[in-house]
Amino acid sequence: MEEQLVLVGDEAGVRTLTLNRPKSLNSFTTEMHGQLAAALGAAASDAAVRCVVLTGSGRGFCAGQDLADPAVAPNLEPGGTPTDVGATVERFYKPLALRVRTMPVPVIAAVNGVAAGAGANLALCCDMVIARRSASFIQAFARIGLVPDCGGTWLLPRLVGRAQAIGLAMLGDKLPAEDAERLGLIWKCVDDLVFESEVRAVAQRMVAMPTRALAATRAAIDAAQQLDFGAALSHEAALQTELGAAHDYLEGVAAFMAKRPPVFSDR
């Protein structure tokens, strides 16, 4: 029987996937990035998922790959060949980047304790990141000769500018969340003892409003940040066009004219 190294869990159009290798820091295996594929893969294509929480088990949310994982191994054999670490990004670190970046659903990060290296790049991906003031964010690739992956190098610039994202990576220290939030690297840092109502409270806002046009809403941001100005313009008015046309855009109105809670159902 298959070990449940991701949980799977339900509540009220939430699906929460929690990362469960605890006695490793949830650190990724070729195992559990299938498991973790097959679950993203599931919860898009179920139209009463809303949003999606990832999180982790035990004490860290995850630490990023298990260096003795036999894909990412080095071989110390004198003359051997050497591991090529970078296939192992092709062939998961990118699908999982850009499964997560393009979920039809929002995605919340719960980071519960520790998140390094593409652990914590993993958190940056998702579309929101509800930390424990307790947990933090660690750069570690450098301090093992490498260079940040799972979408890093892309999203620390965007996220915190350039000075700071060369401090974070090159020197690998460790964040505390609430510096974190301070920074703009994540959405919100809370105390510990209200995290799991305040991602519960989050997550059900999301369920609640126009799930397509949240997930148009992200890649319309992302899309601009490749576009001038005039070209962001236009593509913001091409997806007007298309959602103006959709059920939830009529309710919305409906509901704001009618002075009553909208009841949202496109995805």
Ligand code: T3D
Contents of the next structure:
Amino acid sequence: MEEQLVLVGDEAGVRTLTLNRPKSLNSFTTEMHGQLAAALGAAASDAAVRCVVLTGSGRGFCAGQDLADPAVAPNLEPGGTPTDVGATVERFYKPLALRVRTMPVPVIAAVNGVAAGAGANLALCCDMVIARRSASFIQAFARIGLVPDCGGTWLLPRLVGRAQAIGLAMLGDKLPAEDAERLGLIWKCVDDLVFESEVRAVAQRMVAMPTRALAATRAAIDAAQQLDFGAALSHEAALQTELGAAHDYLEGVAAFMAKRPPVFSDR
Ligand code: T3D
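Could you give the coordinates for the form predicted in complex with this ligand, as opposed to the form predicted on its own above?
To see the whole picture, the full complex is given below, headed by that same chain.
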């Protein structure tokens, strides 16, 4: 039987995906990539899912690439062909980052422990990062002679500005969750004791919100990074035309007028 490297759980519209290689701090092997891609695809096409939570089992969130995975091990033969690390990034990390960033529902990274290398940047790809106070973020790439991948070079300067991005990426120091929140790298760090209840509460709020508009909000904010102000305004207008003709807008306004809670269903 296939080892379950990604655990899948459902609770009232929230799909929780738990990376499950705790002995290696949930670092990525080819198999775990395959299972996570399948789980994200299934969540994207399941109309009952209105929020995805990504977390890790054991004491870590994800330590990035499993450096012991034979698929990526450096070729130590003198004169041997070097392992094509970029091919691994193209094949696995790029599609993963794009998948998370284009999910039709909000994605929360519930960072339960250390998030290093591509594991840190996978968390940063998510719409919202909630971390345990004891968790930490490490741009570990420079320590092993690589550049940040899984979106790190794009995400870091946009989240914390160039000076902090360069410092984090070049030094590869461990950034405690509290400092990550202070810098604006993540949404929130919460005390370990309330971490799970806080994640559940935020995810349940997301479930009740207009999912389609939330996914469009993410896409619009990302698109605006490449647009001038006028083009961003035009893009907003085009999106409002689309969303304004959808069920959730009619429901949202009707609920407001009737002073009742809205029941959103678009996705
Ligand atoms: O193909 C490619 O390589 C391209 C893709 C690149 C993307 C990347 O993510 S590159 C960056 C890869 N990640 C790292 O360099 C992080 C390596 N890990 C660490 O630096 C440390 O483990 C941490 C700082 C994350 C945590 O430190 P600590 O002291 O809390 O735990 P530990 O003792 O180092 O790790 C616990 C176990 O997990 C240990 O195994 P053991 O000794 O108990 O049998 C350790 O070897 C294992 N582990 C942790 N990270 C990885 C790993 N095993 C394989 N790969 C890992 N990335």
